[in-house]
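Take a look at this single chain, the form predicted on its own, given in structure tokens.
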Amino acid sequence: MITKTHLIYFSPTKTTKKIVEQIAAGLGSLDSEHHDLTRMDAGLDMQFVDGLAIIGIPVYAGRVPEIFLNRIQNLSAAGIPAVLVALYGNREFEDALVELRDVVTSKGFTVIAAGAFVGEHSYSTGKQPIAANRPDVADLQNAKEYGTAIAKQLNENIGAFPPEIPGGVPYKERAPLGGIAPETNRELCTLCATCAKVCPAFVIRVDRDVITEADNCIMCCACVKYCPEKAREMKHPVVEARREMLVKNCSKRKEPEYFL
């Protein structure tokens, strides 16, 4: 029995918590700790030594966020077991979580097993909607077991280790990010600093206006999202085009994939 589990985590928008946070229900660890990167500005900074680990990431255009590799920096194990999870908008999730794999494994994580998981696009809208409403219920219980499979690999001591993951090395060109940011609409506006609270960039402040700065903003959406009143739109045309190729190519319905 796994008696503890550290849950470590980017997620701007809950959509790689919830997947974490079933996978770790479905592994029936006795005491599990969050370690909730997003907010967390100066990263983490600790060894693990017991337990298990699960790590998870959104995906940014088949890459690991950068923004998470710079919170990990002076993380480290003991060669404590490592799941890998990956969120990604249903189009691919490339060499993320083969980058995933590379980093962990030279912080002394041993990875035992991976997903790739899909979630609500940050580009999404209710008019051009890309995987909304995901994970849904199917996608949550199908994480729940998840985690039991991998449980009973470990009880069983079954399975390649590490297992096979698809992706490439060297990883494909990292997309640019900065210079584009969500937009606030100042007669929707309140001022209520929701955008500020939730930003894992720390780029938005709040005073008489939002103020956003877009050259270090890497465009997860969350104070799209999570604005109570509507007033925060991304509708750069850059943004805008690639948002009307992902409801053209990438509509269909994909499911997880595990690799054990």
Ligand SMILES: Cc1cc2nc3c(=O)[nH]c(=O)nc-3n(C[C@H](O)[C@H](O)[C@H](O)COP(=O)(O)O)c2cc1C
Given for the second form:
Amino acid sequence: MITKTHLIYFSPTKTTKKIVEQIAAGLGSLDSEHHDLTRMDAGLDMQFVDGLAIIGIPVYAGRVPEIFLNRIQNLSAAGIPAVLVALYGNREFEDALVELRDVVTSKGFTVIAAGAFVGEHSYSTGKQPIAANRPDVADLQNAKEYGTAIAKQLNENIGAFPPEIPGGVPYKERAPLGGIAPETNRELCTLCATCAKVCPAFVIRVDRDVITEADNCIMCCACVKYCPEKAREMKHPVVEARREMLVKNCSKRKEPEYFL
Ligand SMILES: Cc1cc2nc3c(=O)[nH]c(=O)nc-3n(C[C@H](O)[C@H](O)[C@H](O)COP(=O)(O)O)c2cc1C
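Would you mind generating the form predicted together with this ligand now that we have the form predicted on its own?
After this comes the whole thing, all chains and molecules, with the earlier chain placed first.
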């Protein structure tokens, strides 16, 4: 019986969070504690000494987002088991899971299982959907059943630790971010500042105008997805081209994969 589960995640548009929560539900833990790093500017300064951790990240360019790595710098664990989640937008997860395995192992967790799940792509729009509305009911059910399978494995003391996880070392080169950010349509914007309140990189300031510090934008599109007036748009030509490529090549539904 798992008594305590720590849900540790970075999830600007909340698809990773949904999967992590479903796995926790399937595990049947009596006590779940959320450690949401999305808006935790200073990071998490904590040592995990008991229970089990579910650690979730969105895949950015086939890697673990750099901002997540910064936020777990002061986090450590005393050998407790960890379940890993890489949430990707129906393209590929490439080296993200092996990188996550390596980083959490270096922090003192014992990786017992890992999964790659699909969520709506950050660049998805109504007109150009990419994995729109995922995780859907079937994805959530899969995540829950995966949690139950992990609990069974733990109770029966079976499984090889750490599990075989696909991906390469050295990891693929990190794609540079910076300089590209969503724009605000001032005809629709009411200056409500929702964009600033949801931005995980704290790069949006709303006063008499909306000012976005593009150099430090991580392109997560939380401001676009949560703007109540649909006034934020990611329409930089680099992203437009990427979106077109994704719609053309990555529209065939992919299913979650588990490594136990
Ligand atoms: C900068 C950036 C890079 C991304 N790179 C990938 C990728 O390499 N492969 C992929 O399938 N999805 C990629 N995505 C899509 C995200 O992994 C996906 O939208 C995820 O659901 C976001 O998680 P969240 O809802 O927890 O924020 C990328 C998204 C962003 C913003």
